[in-house]
Amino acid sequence: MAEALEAIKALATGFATTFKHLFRKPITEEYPEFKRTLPERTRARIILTRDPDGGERCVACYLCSAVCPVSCISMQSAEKEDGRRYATWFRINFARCIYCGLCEEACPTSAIQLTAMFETCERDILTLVYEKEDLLVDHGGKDKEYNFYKYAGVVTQEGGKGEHIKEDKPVNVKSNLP
C-alpha cells in the first residue's frame, strides 16, 4: 500500500511540473540571427598561426598528430638551408576532429591554435579536409609576440649556441676534466 502511494504522488510530482511549464512562454534563440558570446576558452575550428616575424611557427614535429586521439592531423616535414624546419604539407580532417585541444596542448611551438569558430557544416564531408594553405593565417593568434627559434637553442639565423633568449653558453667539457 504504501509503495503505491509513492508511486502515485511521484506520478503527480511529475504531472504537476509538467502542468507548470505548460503555460511559460518558451525560451527560444533564433541560432542563424542571434549568436550567443562563446566563452574565452571554447576550442573550435583549428589554425596555424605565424611568428612575429611573419614565419611559419609549424616545425612539423609530428607532436599534435601523435596526440590526436582521432587521428585527424597528417603532415611532412623538411628543413630550409638556414636550419629551420617547416611542414611541406599540413591537413586536418575536420569530419574526424572532436575539437579535444590534445594538439594545442602538445605543440610546442604555439602553431596549432584552437579558436571559437564553430560553424564547419557542410554537405560534401571532402570540403572539411583543410590543408596548410587553408589553416594557415598571418598573425600569431593567443601568444603573439613568442618566437619558438629565439627561444629553442637550435642554430639558425636568429642565433647559434648560447646566443638564444634564456640560454647559457655552452660548456666546455674538456674544462671540466681533472
Partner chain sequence: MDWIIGIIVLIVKLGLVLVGLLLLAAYLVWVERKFLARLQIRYGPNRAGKFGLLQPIADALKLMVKEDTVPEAADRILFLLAPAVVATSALLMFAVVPFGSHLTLWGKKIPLVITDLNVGLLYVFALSSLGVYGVALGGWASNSKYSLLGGIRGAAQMISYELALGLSLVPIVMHAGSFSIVDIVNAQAKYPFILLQPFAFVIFIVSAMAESKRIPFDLPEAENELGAGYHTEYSGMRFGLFFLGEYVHMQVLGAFVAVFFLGGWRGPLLPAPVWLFIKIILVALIMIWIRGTLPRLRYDQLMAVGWKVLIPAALLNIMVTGAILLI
Second form
Amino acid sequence: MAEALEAIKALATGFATTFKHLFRKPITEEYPEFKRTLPERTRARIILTRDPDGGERCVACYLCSAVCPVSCISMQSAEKEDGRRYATWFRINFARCIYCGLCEEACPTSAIQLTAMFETCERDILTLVYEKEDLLVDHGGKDKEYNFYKYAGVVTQEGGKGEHIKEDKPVNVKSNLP
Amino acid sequence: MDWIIGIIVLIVKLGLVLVGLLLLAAYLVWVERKFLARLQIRYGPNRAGKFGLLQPIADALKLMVKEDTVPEAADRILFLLAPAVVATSALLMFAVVPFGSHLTLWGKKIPLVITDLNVGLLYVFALSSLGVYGVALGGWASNSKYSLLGGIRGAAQMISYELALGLSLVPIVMHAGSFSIVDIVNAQAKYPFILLQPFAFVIFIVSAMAESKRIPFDLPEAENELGAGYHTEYSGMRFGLFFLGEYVHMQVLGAFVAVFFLGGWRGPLLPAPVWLFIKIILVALIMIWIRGTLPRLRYDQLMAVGWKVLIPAALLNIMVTGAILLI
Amino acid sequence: MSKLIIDDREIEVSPGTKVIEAAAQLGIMIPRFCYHPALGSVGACRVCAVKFIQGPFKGVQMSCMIDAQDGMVVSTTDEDVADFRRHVIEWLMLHHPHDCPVCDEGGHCLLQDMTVSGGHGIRRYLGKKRTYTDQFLGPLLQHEMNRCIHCYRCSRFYQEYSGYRDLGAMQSANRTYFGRFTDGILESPFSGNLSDICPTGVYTDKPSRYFGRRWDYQRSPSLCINCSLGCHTVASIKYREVKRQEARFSEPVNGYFICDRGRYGFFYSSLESRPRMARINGKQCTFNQAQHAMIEKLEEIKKNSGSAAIAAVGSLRSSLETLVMLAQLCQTKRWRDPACFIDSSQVQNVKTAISRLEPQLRVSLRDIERADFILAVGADPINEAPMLALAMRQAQRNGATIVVIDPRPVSLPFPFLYLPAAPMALSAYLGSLIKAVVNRGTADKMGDGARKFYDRIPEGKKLAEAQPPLSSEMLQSLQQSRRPIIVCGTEILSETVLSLSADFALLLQAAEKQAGLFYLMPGANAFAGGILSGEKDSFLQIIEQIEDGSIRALISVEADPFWWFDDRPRLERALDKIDLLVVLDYLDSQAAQRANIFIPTATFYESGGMLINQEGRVQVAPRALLGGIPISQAGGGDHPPRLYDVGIAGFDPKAAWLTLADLANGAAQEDEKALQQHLWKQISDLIPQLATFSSIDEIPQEGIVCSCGVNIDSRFSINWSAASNIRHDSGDDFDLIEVDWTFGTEELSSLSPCLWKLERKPCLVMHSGRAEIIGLTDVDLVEISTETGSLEAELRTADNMAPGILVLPRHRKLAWQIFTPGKIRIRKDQIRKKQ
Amino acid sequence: MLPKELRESLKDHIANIDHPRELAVDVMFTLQDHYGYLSDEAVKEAAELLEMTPLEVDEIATFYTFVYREPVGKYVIHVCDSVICWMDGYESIKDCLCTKLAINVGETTADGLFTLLPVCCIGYCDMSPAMLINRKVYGHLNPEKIDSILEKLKAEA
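Could I see the form predicted in complex with the partner chain next, after the form predicted on its own?
So here's everything in the complex, that chain up top.
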C-alpha cells in the first residue's frame, strides 16, 4: 500500500512538474532571428587557408582525403615552377561531408580548417560541391603563424637547402675537413 | 419520399462528421505539438502561419506530395491495404457517437447521431479490434524486421488491452441497462458516470491510451528501438493514413470517454456538439499531458499492467458494481 | 636443415638462411633498412636487432647478419630489442627533414612505417639538421638527399648488383653523400629500381612526381609487354590512367627488379593522342557503326572476290586471347591465315626456337643467375632484353664466365669475353666450340643422329678463316663449367644457328653438364605467334599477294606495319591497292591513321590476358583498369567536370578479341562469360599444359611453362654444308642488320615522353677500320641510298664489332624503312658522306 | 692537363699491376702534388688512367683526409684531434694556431701559405700534442714552438 502511495506521489510530482512548465517562458532561441556566436572550434564549413606570406598552404598531400570517413575530399597534386607542391584542383562535396573534423586533424600544414560557418543549405545539390576557388581564403584561419615550407627541407621560394628553420648549411662533399 | 430524405440527411451527417473529424485530427496534431512544446518549455511550430496554425495543412500537403515507396520485398497488396484499415476502422467508430439529442428541421426530427445501434458498444469494440489488423498486417507486409516486431507488439498490446477496455465498460452498461450509446448518454442525464465509476474511468482511460498506441504505450512504434515499428517502411500519404488513424483514434477515444463517463453531449448553456467537442479536447489534452510526462513502458511492464492490474481491477469493479446494484 | 624458435614458434630452414629470412617465412616482418633479399646483408642500419635467448649467440644481435642455426631461441619483441630499435630509429630520424607531406614516398615509406611502429613518435632532437644539395639524375628519378638514412641500398644495387659505376657513396661518416660525380642522367637502364629499393624518399619516381599516394592508387598486378621476357609488374592506376609501374617479385622471371624500359613503357596507354573513338574513313563514329560498316564491307569483298581475298595481321604485343581469336576467326571465315611476323625467316626462327625448347633444356631467367658459364650468341642483352643483362651480371658476380659472340658492338655492365663475329660465321664458331668441349664418345651416347652431326662438323681450314679465333680462356672455362647456359637471340641469326645452339646444349648435357638454353624472341607474345603461325605466314607474303591482286582487304589487329616493315614505299603502294583496310588498335599508329575503318581496342592493362614469354611460360595479367579517358584529360587541365553520368567518356574500346569474336558471330553480341569459356577451351586445346585448369583464374602467378611445339625430331638435323659456307668478307660491302636499342626502338616504350631523354641519337654503326678505308670518321653525317630510297644518319664507329657489318637501330626518329625486305647488303659506294 | 712525362710514367706504373684500382691513392697523391689539390679535372684524369669512373675515384678521394678535393695552402697543417692530444692540450694548440694564422679550422691564410685542418690520430701519441705539416711531424707542441715553426716555414716560402 505504501508502495502504491509512493508511486502515486511520484506520478503526481511528474505531472505537476510538466504542468508547471506550461507557465514558463520557453527557453528556445529562435534561429534565423537570433544567431548565437559559435565557439571558434565549431566544426562546420571547411576552408583552405594561406600561410602568412599569402601562399597556399595546401600541399595536396592527400592525408585529408585519406582520413575522410565519407570520402568527400578529392584533389590532384602537382608541382609549381618554384618547387612547391600544390593542388591543381581540390574538391569537397559538402553534400557528403559530416563535419567530423578529421581532415583538419590530419592536415600537416594547417591548410584545411573547419570554421563556424554552418549555413550552407542549397536547393541544387551540385552547388554543394566546392572547388578550390570556393574554399580558398586569404587568411591563416585559426593558425596564423605556421608556414610549412619554412620548415620542410625542400627547395622552394621559401628557401634553398640549408636555409630553412633549424637547418645547417648543406654538406660540402668535397670538403677537406674530416 | 422519406427514404430519399433519410439518405440525404445521412449523407449530410456523414459529410459533416467526416470533415469535422479530419479537420479536428489535423488540428489535434497542432494542439499536441504546441501543448507538448509548452510542457517542455519550447515554442512548438510557429513558422507556418500565425502560431503555426497552417502547420497541419503544410504537413498534410507535404505528406500528399511525397513519394510513396513500396519496398521491393513487401507483400504489395497487404502493404497498400494496411494503412487504410487503420484509418477506416477509426473513422467508422464515430458512427455511433451521439453529438446531441436531435434537431428539428422542417418538422422533421433528425437524431444527432449517424446511427443509433442497439449494440453500439459491441460495434465499437468490434471496430476497435479490426484496427489491430492494420497494425499487424502493415508490420508483416513490410517485410522488415523492425516492422514485424512493431506489428507483433501492436497486436499483442491491443488484444491485451481490449479486454480491460471492454471489462471497464461493463459497469456502465449495467448502470445504463443498454448497449446503445444513445441510451448510455441518456442514462447520464442527471450525473455523469464518472462519479459512479471513477475506477472504471481510470481503467478505461489507461486502456484507451494503450489502444491508441500513445506514449507511454507506444511500443509498437518505439522510435529508438524499432525505428517507427510497424510503419517504418511507409512513406508519403500511406504513412499519413497511419498518422491520421492514430489521431482519429484519439478523438474517438476522447468521444467515448465523454460519452461513457462525462455525460456525452450534455452540459449547460452551450449547444450539445460544442460540449462534446470540449470534452473531447479535454481528454486529448490530458492524454498529451501524460505523454509529456511519462516515459515509455518496458514491454514486460506493459503486459504486467494490462493483465495483472487492469483486468483484475476491472473484474473487481464489475463485481462490486453488481453487488451494489443488487443491493 | 636447422630448427630454431622465433617468438615461440618453431621453424625449420635450410642452412645459410639468415634469421631475418627465417622470421619472414613465419610471417614475422623484422624491421630492416639496409637488408634486402636481393642485395644481401651488410648490417649497416641496426634496426633488424633481435634478442637471442638461447643457442650459439646471446643477447641483442642483428638478425640479418646471423645464420639460423639449430637450437636458437629468438625473440623479436623483447623489451631490450624494442628499445634498441626505437633508439636506432630515433638516431636515423635525427636529420630527417620535416617534409613527408611533400614527399612522394609518404604512404609507402619504410622509414615512416618503422618510425611510427617502432614507437618514435615525437622528435626530441631540437638541434639543427644536416642538409645536402641534390643532383639532377635524369628524367626518371628525383634526388632528395636530405632524407637519406645511409643504408647504402642504392649504391649496393647500382654498383654491385647491376654493375653500373656512375652512382655511389662519397664522403664519410655523417656527411656520406649518395650521388654522381656531377649532375647528369644515370647511365643504368635499371636506375628506376632505386625508387623501389630506397627505404625512404631519396630517390622518388619523377614521371609520377607529386601525382598521388600509394593508398589512392589502384594497384594491379600486370605483365611487361616491352620485350619477350614477360617481367612481372605492378601497375598503379589513378583517375583512369596508369601512372606508375613498379617491379613485382617473381621467382622464376624477373626477381625483385625490372628495367626502365618496362617500368616506364606504359605511357602509350593514356596518351592524349590515343584514339578512343571508332572512325570510318577518318570520320569519328560510334563503335557499332564502325563494326557494322566493317561487317558489311567484308561481306561485300567476300562476295566479289571470295573469302581468300581477306587477310589479317596480328601482332606480337597482343594477348594470347587476341591471337587465338584471330586465328579462329580466319579459320571459320576461311580467310587467309593471319600473319604475325614480318617475313618468313622471322617466322622460321621463332618456330625453330619453339621446337627446340625441350623441357630439359629450357631455363628461366633465374637459372641464368646460377649459371657458371654463359654463351650469348647473336644476342645483345642490354638492348634486346635488359633484364637478361641483369641476370647475367649476377652470374658474373658469382664467378661465371660470360662469352658473347655477336656481330654488334655489345656492351654490358660487367667484364665479358667478346668475339665480334659476322652472323654467317656464328655456326662455325659454335661448331668449333662443340668440337673443343664435347668428344665423339659423348656425341655417340646421344644416338646415331648426334654422331653423324658430330662427324660432319667441318674441321680445319674454313673454321680457321673465322676471325678472330676463340680464345683458350673461353674454351677452358666452358670445359670446366658445370652449369653452362647458351643464350641465343632470334633476330639477326639464321635458323641454323638457333638449331645449332640447341644441339650444342644437348651435347653439353650429354657431357654431364647441367646445360641450359635460353632464347630471346622478337616480341612480348612471339612464342604464341610462333605456335599459331604457319611456316610461311608472314606479312611479306601478304604484301606480295596484295601486289598480285589476290588480297583485297586487310585487317590489322594491334599491328602497325609502318613501324616494322622494311620497305615503306612498297607498303604504301600495297595499301593503296587494297579495297579495305581495317585497323584495330589502341595506338594512333600510321596504319590506324590510314585505315578505312578504325576500331579502338583496349590496352593490355585494360583487357588483361595471357602472354607466353620466350621461355614458353604462360602468364596471366588481370585487368588493371576499366578504361576511359583519364580524368586529367577530361578536365582539360582544370578540375574534372562535375557530371553525374553513368557512362565514362572514351569507354568504347574493348579487348581486341571481343571485337574479333563479335565479327566471327556477325555482331551478335553474345554473353561475355560464354565467349570467355569458349575461348578458354580453344586456348587449352592449343596448350595441353593448361588442360588441368578450368579457367584462366586458376593459372598460378608464376605461370605455367608449356612445351607445345617442341619437336624432338629436329635434333641434330642442320645442314652443315650450308652453315659452314662462310662468305669471305671482301671488304667492299656490308651486311646491314637492323637492331633494337634499350630505348627508342621498341614500339610501345618509345611513346613514353620520359624515356626520350635517355634515347641515344639515331646513328649507323660501322667498324672503325672499315670507316677509315671509306674515308669516314666518327659523327660524320652519312647517307645510304638504295634502289628503294635513301636514309641519312650520323655515323658512329666502333672497334668491337664484326667489320663487314653495318648496324642500324630501328630508331623512332629515323625513317629507316627504305630497304628491300630480307637480307640486306649495302655496297661501299652506296654510303656517302653528307656535308 | 698533366705533363706528358708524368702521364706516361703513371701509365707505365699502372700497366705493371694486375688491378689498376690498387694504385688509386698513389695516382691521386701524384696528381695532388702536381695540381696542389685534387681538382675535378684531376679526378677525371685519374679515372681515365685507372680505368675507373670519376665517381669511383671521387668515392675514394672524398673519403681520405689527406686527399684534398679543395684548394689548400702551400703548407697544410694537420693538427691532431684525438684522445691523447686532447689530454695534452689540443685545445690550446688549435687556438694558438688559429690566432697566429688568423684563420679558423678548415681555412687557408690570405697569403695562401697555410691551411689548418684537424685530423684524427696520426699515430704520434708519444709526441703529443702533435701536428703534421706537409707530411712532416712536429711534436711536443707549445705556443713558442709553433711560433718558431711557422716563422721558419714562412721564411722558407
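Heads up, when I say rigid core I mean the largest set of C-alphas that superpose within 1.5 Å between the two forms. Positions refer to the first chain, counted from 1. What you are looking at is a predicted structure, and each value in this text was computed from that prediction instead of being measured.
Trainee: Spell out whether the Cα of Glu29 moves at least 2 Å between these two forms when the two forms are superposed on their rigid core.
Mentor: Shift at Glu29: 2 Å or more after core fit.
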